[in-house]
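Just the one chain here, laid out as structure tokens, in the form predicted on its own.
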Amino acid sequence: MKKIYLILVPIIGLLSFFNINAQTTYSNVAPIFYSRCVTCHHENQHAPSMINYSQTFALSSQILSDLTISKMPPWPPDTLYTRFNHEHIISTSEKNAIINWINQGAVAGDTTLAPAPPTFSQYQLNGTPDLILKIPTNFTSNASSNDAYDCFSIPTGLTQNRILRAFEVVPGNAPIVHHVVVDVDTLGTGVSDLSGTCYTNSGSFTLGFYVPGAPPTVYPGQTPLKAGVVIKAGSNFRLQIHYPTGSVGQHDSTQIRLYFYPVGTTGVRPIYTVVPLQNWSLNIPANTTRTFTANYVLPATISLFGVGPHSHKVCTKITNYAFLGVDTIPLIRISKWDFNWQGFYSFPKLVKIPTSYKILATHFYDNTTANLNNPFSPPQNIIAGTSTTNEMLFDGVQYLIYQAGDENIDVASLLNNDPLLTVGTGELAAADIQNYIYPNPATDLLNIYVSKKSDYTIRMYNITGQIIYKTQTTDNLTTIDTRGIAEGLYIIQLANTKSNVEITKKIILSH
């Protein structure tokens, strides 16, 4: 067994070693950029890249502005209302560390002390997909003076029903693919609309969304929950791709990679995708604000897997919840709705909603000059419609028929350990975690980032050798809430469960 240990030194020496007042350099904040930013901002993904010091320094003014107004990283759902899988958020301590670094001059320091940046594969899912559907080879963007929305209807060629286990959208030219809406046309009769003004949903149901940095969609596929979406024989997939203004003439070859359960697999519970919350009577006069709602009464008890609210550019706030009398089940709240950052959000645990409960959607529309996303200046009257200059209240859900104990299933853990998402089981080395435990000293949240994704166990010991925290994970990033742990010196140990390598590092908690 290979082990790497760090020698303990007296507390006074440690405080001097950490030198809290020392100047922050790039090596101190690089792990934050790696874990919070570069999953989107790297070469061949969403521009601009932030994979190294020179790229990050060139963007420091914009980064400071975006962090100050909480524009980045983009995560619309309110985390004080509900939590979801795969959240793109940044902690207060991380944000402050970057802001302080920039305000101090964004000093490079010795950049060789920064950990090696993560590497990114073209594909996020393991194994060979069962079906790959592609838009026409080297399609040319038609977004010149306006954004273009092109819809590609692609036959699956399926001759029998199949249960979808997972899928990922892979942009052929990532910098110009702003987002993709994935619909399924079960009748297989839809046709492509490459006019650049394809806004309508002509599919039978929306399966999901792609935005830069988004994870692939994976449904739990192992005990205690095997689930998937039935794709009927003869169906078409419809990809609505948003190309931004100025990308005209650039080529794209986006594809969607589909993973099915083997034919004959039993015990797979169907996930249903529906849009029960709709309101087509919207009317928002110019220079006014309006609130509209939609509701749906459940005919049976369901287990909610995820939610996908949808509106256009005049909408600024969305809330979904279920209720019966005074009992309320929060689902999602987006206090700053932005059409450019919509998505479909899955819950860490299935949410039980009993029969006879009502699901309610409330959308707030601001058709004034105060709304910077307003498509018209000066404002014009807005009514319901499918164009982005119209408005919509069109909120979808994915659910299963409830079974006893569903609400206790840890979906997040199942996905974190899913073989389709667990990439690499290689040995951990000192270089994999050096400078990746941050901030140190920690005040509220402690982050452990590992560039090489692997199976490993994290343990936190106090100075008497007692284990006060333990978790096993395959995630690159683990966040520990330290607010309930006493101040002092602690040891963090990472143990690779495949290669029996153990690495330790000392940290200080200072609340």
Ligand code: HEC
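None of these values were measured; they are calculated from a predicted model. Numbering follows the first chain given and starts at 1. Just so we're on the same page, rigid core means the largest C-alpha set that superposes within 1.5 Å between forms. First, how it differs from the form predicted in complex with heme C.
- Superposition on the rigid core between these two forms places the CA atom of Pro441 2 Å or more away from its counterpart.
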Given for the second form:
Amino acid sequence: MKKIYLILVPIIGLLSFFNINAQTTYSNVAPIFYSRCVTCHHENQHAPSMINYSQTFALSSQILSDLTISKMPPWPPDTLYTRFNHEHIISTSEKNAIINWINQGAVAGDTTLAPAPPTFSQYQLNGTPDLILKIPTNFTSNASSNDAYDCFSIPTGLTQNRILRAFEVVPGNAPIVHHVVVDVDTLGTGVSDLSGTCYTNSGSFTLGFYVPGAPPTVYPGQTPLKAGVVIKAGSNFRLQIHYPTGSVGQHDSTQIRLYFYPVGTTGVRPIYTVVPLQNWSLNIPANTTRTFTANYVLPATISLFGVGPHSHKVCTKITNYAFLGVDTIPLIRISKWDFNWQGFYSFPKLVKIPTSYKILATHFYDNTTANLNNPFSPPQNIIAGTSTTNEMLFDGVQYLIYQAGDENIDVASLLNNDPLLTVGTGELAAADIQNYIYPNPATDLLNIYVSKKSDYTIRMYNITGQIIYKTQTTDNLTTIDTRGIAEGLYIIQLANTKSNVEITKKIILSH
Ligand code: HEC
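Given the form predicted on its own, corresponding form predicted in complex with heme C:
Time for the whole complex; same chain goes first.
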């Protein structure tokens, strides 16, 4: 008896050891939800909340299907073509971790092992805005059996030109604010159109878009690049707000919060916002697909800050690039265009486009039943026009006049360290970060999660002090594929790039 007992204990012990490690529980995947999903999926947003276990569990079958078809997180630009700031993306390993967790039954486990979920404040930009423009308080949505598009014209009251440094659109009632297009009406003569059918915002230029989860717009404001958009004295802002069908009777008090450079600030370079790529001869007969293009030859060398392509619901693909002869500069490719997820995308580095290069926009339109966003069933002939049931090819750009060295300016890092955006002092202090390095022991993937975004370096040392892995990141979740690393004991060190704060933790790799 005794012998059998002695043999069984180690085997059972070993089995349950592996079993515990194989079972993914909520705490293993919570940081992935926190970093990749909950910016949009928290209380009182348009998207359903998944801030804790029970909410996430309730959505698990939809999460599984949305991740499988890459519907969520929504990020239209093709990351193999060009990269942008503030991307909403999930890595394959993070996605697989969630899928495995759900396939294994979306088990709760000890949910107290999960780090505290991030908290959200009403406003994303630090400090006090210089000007707050509001639509009428408690505007009542007029979207009953159709989506409503209402345009609010709001005077700035500016008596002198000011240079915009940053702005943030804050929906009053996020669940019903599908998107907001922000235009500037330089003449200040436009009036509100609250008919629900205001399809053109008809300002002088479009400044930006709000969609759920959109970050505020900040222009770099520190050496080596101080830039902003000139807002002329007497301008109006025009907000076109899209309220969804069925929201009739609900109230909204959306506002836009504007930050200007102080009057008299010198050395601020203007950012121009224009729509050089337009095509008004679109004609897409029912049950056909068509490709249309537009191009523009640059009269001067520019530094491109961002791009904002625009189409409606029959369009399914968009590409923008610049070229001269065989030289091609990729700008943006959207392989599954979705009218609901439009935006102005800014580049991590300014993109130099030399004079006499041509910028080309190509849009593919699918006016068949295969296009699930087709506004008509059966399909009808579609021509160019501003109504959402017409089509558009209307691609905007934001640029500066080129100056030597522009292409080397690290816009991403300037924005990541911008005092308007950083949390507190921007430092990752040991006291206030909640780091979470898991699982431990790790088999194939090691996740490093910090609850605050900051600029820091992650190093992984083996016991002889050699660096096995190193990365510098501003993301709050880093996953390391540990399959190629030998089993054993390692030390993970997080070091803030700005402060001298360092945090270390021992972890074990066992494959
Ligand atoms: C940029 C904002 C944003 C991010 C990031 C985001 N979602 Fe969503 N999600 C939405 C919005 C908005 C909806 C509502 C869909 C609608 O109204 O069309 C939604 C809907 C959903 C739904 C409900 C079913 C559906 O498809 O409509 C699920 C499930 C979902 N998201 C899962 C996720 C997961 C999982 C992540 C992270 C990996 C994620 N989302 C990240 C904005 C976001």
